[in-house]
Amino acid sequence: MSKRITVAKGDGIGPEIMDTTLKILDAAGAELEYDFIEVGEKVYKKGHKSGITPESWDTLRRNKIFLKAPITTPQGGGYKSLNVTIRKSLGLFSNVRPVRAYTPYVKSNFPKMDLVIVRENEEDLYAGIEHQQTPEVIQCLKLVSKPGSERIIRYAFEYARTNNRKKVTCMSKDNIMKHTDGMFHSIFDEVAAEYPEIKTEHKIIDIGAALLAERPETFDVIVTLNLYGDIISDIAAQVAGSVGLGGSANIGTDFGMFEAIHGSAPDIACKGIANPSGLINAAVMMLVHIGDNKTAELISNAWLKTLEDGYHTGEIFNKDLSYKKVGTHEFADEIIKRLGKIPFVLTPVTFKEGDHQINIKISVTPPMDKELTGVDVFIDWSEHGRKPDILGKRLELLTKSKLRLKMITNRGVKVYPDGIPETFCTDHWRCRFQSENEIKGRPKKGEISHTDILTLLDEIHHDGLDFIKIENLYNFSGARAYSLGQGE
């Protein structure tokens, strides 16, 4: 029985690499039917700010599998990333990017490189929640949830177990972001204990990225947060030899989207020289996901044999190793000629049954005692040479509520009380208010209420200060659930 999927040809080189990919799928006997939708640049310019029409959403919901060529997002404000919109709207929480070296046919300094990056796909800074709060300061909220973290981490371990991978590496920046990245690392350690047969390690993202560029063969499966995963995926693909060869899968509970990792490359569109390999490899991942492992193996091994026989597109052509430089369509024709053959030098691909069947169960977060202990009030203030002592003394006069000023920070650094004059200050001030007992280390449970915060804000307003944002300070089950200021 054939499977109906949704297909978008995209922009730039998208239509030509999609046509060749579908030609290969059909020649290999993939039992697929296609519903084509238009997404991307033309749709944006018709007034759909997300790059997709309501009718296309209906098609995606019906078919649940989406093979997408690269798209172009028009420059200028107001246009939202279609990829991010689809990933978040359809719950595609896991971005999976296998990266392998194909030496000697594709130049790489790391011939043993063979890893998979599993990237959280919905949260982190890619939530896209930004606000300009003062003339000088813009914020972007980093949102990390326990269910989102556990889901992607469990997926990484299940992927490793299913695909006979031996090690999972977590990458985060929890030495700085102790609450968001710290929670991600903590959940990784908890989940890892359930997979004793798999080796685990944690790397701070900066040294982890450096090691990935220097010794990628030491990694197997990497799981990380959204932004870090986006960055290291391209590092890994480039180190392997070419970003143009990589495909990716975006997997959710009910939906899957498959695409090349490269962009639409409008500068080479319609020239017949684009390498379709990234989209071909994405289509192979799609076939595995829907359970057609045999066709996936057929295409993947024919592709490897084509590389091995030296038929290469321009960006990987090497006069010492390549047999012939070919264009987009000729490259596809050479793959079709090799369907049923396997590579001799490169390791043939096999997919065991069940590779696509990864089901994730998320733990229920137990109830926690939540206690309000204070508030951070963010103020836009640039008077009197921006001297924090002046602002601090002014805020200390506010006494109508139970809340008292504890400290002021600027860009996270404590500047009042006892700041140093060398600290550069913008017009954006975080002013922390807590009860006198809390400040003196003698907290009383339930001492602060929302009414106290409202009273404080009203007093700040009537004093002529512009508060732009607040963040309530909480303890959860007795543990502080907010960061200290640098120098506090």
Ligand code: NAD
The other form holds:
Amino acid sequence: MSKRITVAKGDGIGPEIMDTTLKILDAAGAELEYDFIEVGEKVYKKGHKSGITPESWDTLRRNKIFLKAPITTPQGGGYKSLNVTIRKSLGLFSNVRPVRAYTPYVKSNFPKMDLVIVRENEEDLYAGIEHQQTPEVIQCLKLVSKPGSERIIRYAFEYARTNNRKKVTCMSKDNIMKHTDGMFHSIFDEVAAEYPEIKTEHKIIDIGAALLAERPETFDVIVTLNLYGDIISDIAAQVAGSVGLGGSANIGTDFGMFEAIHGSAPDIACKGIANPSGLINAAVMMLVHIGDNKTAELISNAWLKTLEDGYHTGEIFNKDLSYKKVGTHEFADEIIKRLGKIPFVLTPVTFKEGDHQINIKISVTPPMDKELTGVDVFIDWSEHGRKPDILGKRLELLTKSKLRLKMITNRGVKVYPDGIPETFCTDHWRCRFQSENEIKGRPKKGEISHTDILTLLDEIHHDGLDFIKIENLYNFSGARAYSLGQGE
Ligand code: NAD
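I've shown you the form predicted on its own. Could you give me the structure of the form predicted together with nicotinamide-adenine-dinucleotide (NAD)?
Shown next: the complete complex, the earlier chain at its head.
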């Protein structure tokens, strides 16, 4: 029975590469029917600031599978990225991007490079929660959840298992972000123990990214948080020498969106020279996802054979490696001619039965003992030459609640008590209040209540100070669940 999918032709080179991709799908006998929707520039310009209309959402919801060409995101203004909106709205938690070299037919410094980046797609700094709090300081919230982390990490291991991959590398920055990235790393270690046949390792993201650029052949599957994943995906694609070749899948529990990794390339639009390979490879990933391995193999092998026979679009054409420079449509026609053939030098593709079945079960978070132990009050203050001691002495006079000033930090560095005069201070002060017992290292359970915080805030307000936000300090299951200030 044929499957209805949603298709968007997008902007720039989108319509050209989508038309050729659909032509190949049809020639290969893919049992698909298409509902076309309009997304992107034209929709933005009609006044839909999300780049998509409510009717198109209905189509996406109904069909669940979306093949999307790249779109142009207008710069500036109130436009939100449509990709981010779709990923988050449809719960597409996993962004899977295989990147490999196709030497000797496409030039690359790393002929054995063949890796897959599994990027968390919904959380982290991409929650998009930003606030300006003082004239000098703007905040962006980094949100990392336990179920979100567990889900993407399990997805990476299941992907490795079903695709016969040997190693999963986790990348995070848990030497600095000990709570958010620290949780991601520790969940990785826990889940890894359930997959003893797969080698695992952890790399701090900065050296991880450097190694990815220098020796990409040593990586297999990489799982990481949203922002790091975004950055290393582009490094990997660039290093492979093939930004125009890669496809990617955005996978959720119920929905899937498949697209090329490149953008709408307005500089070469309507010239008939764009490489449609990225979208063709995305369509192959889509076919595997819906269980049509046969058609996926047929197209993938014909595509590899076309590369091998030297029919290359302009951006990968090389007079020593290529046989003929072809345009978008001619390239597609050469692929269609080779349907049923397999490559000779490049490894032919085979998909196993069940490759598409990645079902993730995540643990239920058990109830935890949660104890309020204090509060960080953030204050906008620029008086008296911003001398921390003046603010500190003033806050120490506030004694109506059980909370007492413990320390003040500025951009995370302790400046009171006992700061050093060289520290540069902005107008944004984090003032930590805890009970006297807690400060003296003799914590008493249940000593602080929300009423103490309200009393303290009322006192701060009446003292003429502008508190801009608070963060409660909690212990979870008896362990401190907030970071210390540098120098605290
Ligand atoms: P881009 O990927 O569109 O282009 C970068 C360079 O690569 C250009 O020189 C282009 O000509 C070339 N290129 C890209 N795809 C190619 C192909 N298939 N064949 C041959 N050459 C190709 O990146 P950009 O110029 O930074 O972005 C252009 C627009 O695309 C922007 O509006 C951006 O927001 C959007 N964009 C959309 C997506 C998406 O829809 N998923 C992704 C990235 C960028």
